[in-house]
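So this first bit is one chain, no partners, the form predicted alone, shown in structure tokens.
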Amino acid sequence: MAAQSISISGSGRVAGGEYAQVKISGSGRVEGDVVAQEIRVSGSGRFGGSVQAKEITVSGSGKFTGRVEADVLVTSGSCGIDGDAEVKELRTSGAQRVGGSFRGHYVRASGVLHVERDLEADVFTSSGRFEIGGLLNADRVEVKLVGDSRAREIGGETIDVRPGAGFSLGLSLTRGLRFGIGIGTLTVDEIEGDEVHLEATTAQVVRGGRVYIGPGCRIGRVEYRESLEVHPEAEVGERVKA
């Protein structure tokens, strides 16, 4: 027997279970664990259980107590999940916190992205704001600054951080000075990859093998195994060749 579906267009309250398709466009809350092929939010809905699903789309405010997996989830509006999220592909152009930790495959950050311990991904982007509190480690990590940014540590193979798109650093000083608005930072404890580049970034310790140290980075101590370049605008205290 095929998995009924539920719509709340008004405002309702629904038991847990298991449906193909939950919708809620009006004021909606889900009590007990959910299995679902698709969840779409696009009003107000909370979740009181876990949630499994194939793919999650929240546009309006979606609230999620207990522990998120999904095959895809895509937010645009308000996005909360207390507990830890499993999820295979992240986009979210709004906002999205999880109160856990974070795994999955892809990350495409462009809103603001707050994570209260560890995301681990295969690739993390980010063109918006984030603030990771434990260890932020992939594969590839790829940051265009837009806003003030923070994680614990940031551990990878690859690591690219720069000014948000069409900004080079100068222009963005200038434009920030015209404007009287902040310029986009990346702070973090400790930076380890083997190809690492940084703008823009303030951190302890930087170990990587082959590093660059772009304009407007502070950085306390690089450790390089292969090679290390300093931009003259930026502050190095110790240089150590592993």
Contents of the next structure:
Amino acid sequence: MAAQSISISGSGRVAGGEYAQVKISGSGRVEGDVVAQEIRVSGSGRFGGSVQAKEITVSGSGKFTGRVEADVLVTSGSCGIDGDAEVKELRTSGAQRVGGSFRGHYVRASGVLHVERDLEADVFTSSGRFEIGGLLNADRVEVKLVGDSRAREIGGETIDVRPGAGFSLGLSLTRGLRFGIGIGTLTVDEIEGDEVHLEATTAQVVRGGRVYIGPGCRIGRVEYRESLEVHPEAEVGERVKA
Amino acid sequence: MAVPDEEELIAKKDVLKLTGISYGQLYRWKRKGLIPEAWFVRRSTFTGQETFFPKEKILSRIELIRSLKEEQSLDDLVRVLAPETKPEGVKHDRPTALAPVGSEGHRLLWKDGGYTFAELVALACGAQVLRAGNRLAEAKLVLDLVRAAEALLRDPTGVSVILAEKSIDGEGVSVRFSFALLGREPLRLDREARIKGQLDLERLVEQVKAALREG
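Moving from the form predicted alone, what structure would you give for the form predicted together with the partner chain?
Once more the chain from above appears, this time first in line as the rest of the complex follows.
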């Protein structure tokens, strides 16, 4: 059976079901669970049930009440998911919020990303602001700091946190922090990784194999297995070779 | 999540030291669903928050993963362990093949396949009600109730489902109706209600997990 497509360009309300394409460019509401090849929201779209799609694009405002499963989710507008999200590839340059936990392979965030619980991915790259209520777990975590980001825990193989672009203007990082001019920071309770490079990061504990604590960092305790290097413009409370 | 006191715990860093695995491996196995979320026990220590594991379980699990890794059957292991570690990822097409659902469950099916873990538990509850000799309508009552309580299945400790019956007599009319109730123990019903059956959701969840592991 070939699934049909729906397009809401005025204001409309449709039932859930199986569709090839769901396009909302006006204001639309979908009641019930949806399975679709493609979902595009450029106006304002609300989904009342769970959503399963190959590709979801939100350039307007999208609100998902249930669980969202997708191969690709691209957000350039504002996208709110109340439940859990399982998205293989997330690319967001807008505001993305997940009320539950997020699971996927690849995350590239350059806007504002907010996940209430855990975020799991193979690769996580951010050049925006993020807030993770639980554990950020990825093989590779690459962060270019812009604004103030937070996570309860970060764990993985390689963790690399550096100031974002626009900072390398010859200003010393600590001086910049002192005057609080446009420099991003990261605040985390606990960071664990095999290869850890941190700058402008505040953490209670950092545990790792090879650890570099760069300028602007304030770390309560570092436990390292192989090597530890601390920049003179960093504060480290305790250093322990495990 | 509660871990019994008598279970010996081991700090994460000691697990790494003892087994020689890296942080990257441990976090990757957690993501893949090879190490259950419930095994990560966070405790406050004098240095701040630290993660501990049930010692015996984590060490034997790491050994299992390593022994299989060489045969490149890690993904098979993920599938085998999936119901235990990531029940939300389960999609099952033949529920009646699972012992807790069984052939009785056939009358309760409402779609061709793709049953989630919560739906399988709901089916198992319904099938149990049928097996106890109750009517189909009553089984469906219980099934719908459990399906709607998906959130409770994450931690089903002490959760029960009660199927009960009540009759009202008066003015020459007699009405008898069944109703179902779901919640954490202790559950209380008034004295006029007659309990027809009670299900221990925690046990059913375990049974469904075990059946998924085998099948």
